[in-house]
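A single chain, nothing else alongside it, follows as structure tokens in the form predicted alone.
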Amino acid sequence: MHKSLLIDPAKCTSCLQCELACSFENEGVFNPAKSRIKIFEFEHGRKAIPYTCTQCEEAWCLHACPVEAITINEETGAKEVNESICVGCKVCTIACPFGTVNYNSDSGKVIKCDLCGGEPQCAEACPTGAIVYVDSDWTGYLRMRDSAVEQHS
């Protein structure tokens, strides 16, 4: 059974611990601008929503890559960018409907969440439990849709 990140925006305080942990794990620096998870603030900071790659089953980024630099990690299920193959064309950034594949101008390659090899540091660092790593059955499109329907009922 694969696991996924489950994000609960109601618990997010916009502390940026997830962004710092991600940037340090993946880039070796504490720099939110280099993080693969981002915090969007709404209503002048009154609401904060963490967002990152949802590891879509359809994986449009994977299918769009002309050099097949995005592959599925069989152990974690994560769609991962192989930097040695990536040519930095950015087609995957356009294909992603959620905007969670980004271009790293330092490397000239694209970056996206890879679940830190099964130990996502954003979830480890989150002090409020707004980001947790759970069985994939607890996340996904149907859950998001049901939640949206509940909030608008």
The other form holds:
Amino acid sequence: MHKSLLIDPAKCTSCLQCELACSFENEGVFNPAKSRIKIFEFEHGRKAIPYTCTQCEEAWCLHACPVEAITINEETGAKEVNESICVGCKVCTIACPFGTVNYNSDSGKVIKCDLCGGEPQCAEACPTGAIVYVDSDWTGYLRMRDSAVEQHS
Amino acid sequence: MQHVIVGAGPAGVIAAETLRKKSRNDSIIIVAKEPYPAYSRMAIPYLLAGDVEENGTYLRIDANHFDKLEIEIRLNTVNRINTREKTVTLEKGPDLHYDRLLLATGSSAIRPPISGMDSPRVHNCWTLDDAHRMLSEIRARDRVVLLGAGFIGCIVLQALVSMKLDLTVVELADHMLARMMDHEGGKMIKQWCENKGVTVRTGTEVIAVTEKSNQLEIELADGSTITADHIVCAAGVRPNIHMLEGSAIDVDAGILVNNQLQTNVPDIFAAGDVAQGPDRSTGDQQVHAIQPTASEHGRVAAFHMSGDASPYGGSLSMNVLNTLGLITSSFGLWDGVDGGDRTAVCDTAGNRYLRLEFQDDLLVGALAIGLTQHVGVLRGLIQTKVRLGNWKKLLLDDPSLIMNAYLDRVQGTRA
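Same protein, different form: I have the form predicted alone, so give me the form predicted together with its partner chain.
The next block holds the full complex; its first chain is the one shown before.
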């Protein structure tokens, strides 16, 4: 069973530790602009949502790639960009309807969450448990539980 | 069951792979016209620019990929389709039987009917053969006129600049990227190119080309003449439907297909650049000669060829492009709809532009310049017809809130 990132916006304080950890792990710099996970703020910062790729089953990015630069890591289930193969055409950035593949103009390639090879640094860095890395069926269970709570509240 | 797929581009290859996933035993044959491993035309500009080697254009990296999947690739050309006999006539060898046929024959570059355009100094930039010829005949610092500043022209432009040429762009329309960008955005892109040292002549056309002492005299409609060493022609592409002449298969601009990507003839399907299939935005049948449609069509056609009956909602017109470092994208009905609402924010100095088109509280189209982060949500919002509710008013005031609107309406803040 693959593990997934489980995100609970209610616990997010918008501290940006996840963005810093992500950009450092993947780009070698502490720079939220280069992070693959992004915090979006609402109501002048009173609410925040960490947002990144869910490694969706449909894998729109992978299917749209014209040169097989996006493949599935069998161990983690992550859809990973192979930077040496990516030509930088950006078709995946418009094909992904969730907007979680981004173009990095410095490298001329695209970047997306690859779950850090199975040790996602955003989850490690999150001090409040807003981002945790858990079994995929567990995220499904929590979603069901949340929606049940919503329906009965 | 024998599936015959005509064409080894993305639509044909993805269809073959999908068919194999659906059935271990069916026979799958791809008839390929070009003597190369299946490759991506989209990657050719990157080959010209020297960013990748030729194998970097291949659709599949593993040389044994198709053997492993028992997908047979035959180098041949289909000249005729015999719908009654369920065979295709090939250039070499006996007719080939099909139980299900997929036409994924792609499109070809067109040459405008202008005198002198048959000169060997005029190049297309569409196939690997074209790329080989350009790389062997065009030298750094040559004077080159690029004919056409549409989507393909602008991708080629990037490659030509990388080849360090003395470049002039001639575009018939009054602005660059006329089919994926409005006047405002087109102006911004033109200014950007000129700032990078590329001469751009819009609103004029080449009327005659004469070859004299190893150079080309190129006459324009405005009375001026350009002297150049080569012309690179990016004046558009046309679906490859000539092999359907005399067949019972309905064609218009491309091969007409329904929401199962099926033609009017049973057991014959079409996909990719050659298919004129359902347009998700309008419900009309349109040719969307773009990579995401080719890959989507390939999968959908294969589902239906193997008997899966769920209908296809249609392709969404969309493009993304890097013009000398300026990233441009367009989605859906970016020019708006009658009775719809529009908003745009333009930062000329910063080379950023975002235009959104609404019908009621639905996003139906979008244009963006300089937007590289989360651009896919524009597709998501349009394609899944997300009701924006109160967010529409907020977006009319400030379109840059699009990601917040998306998260709130699609993911739900729940905070």
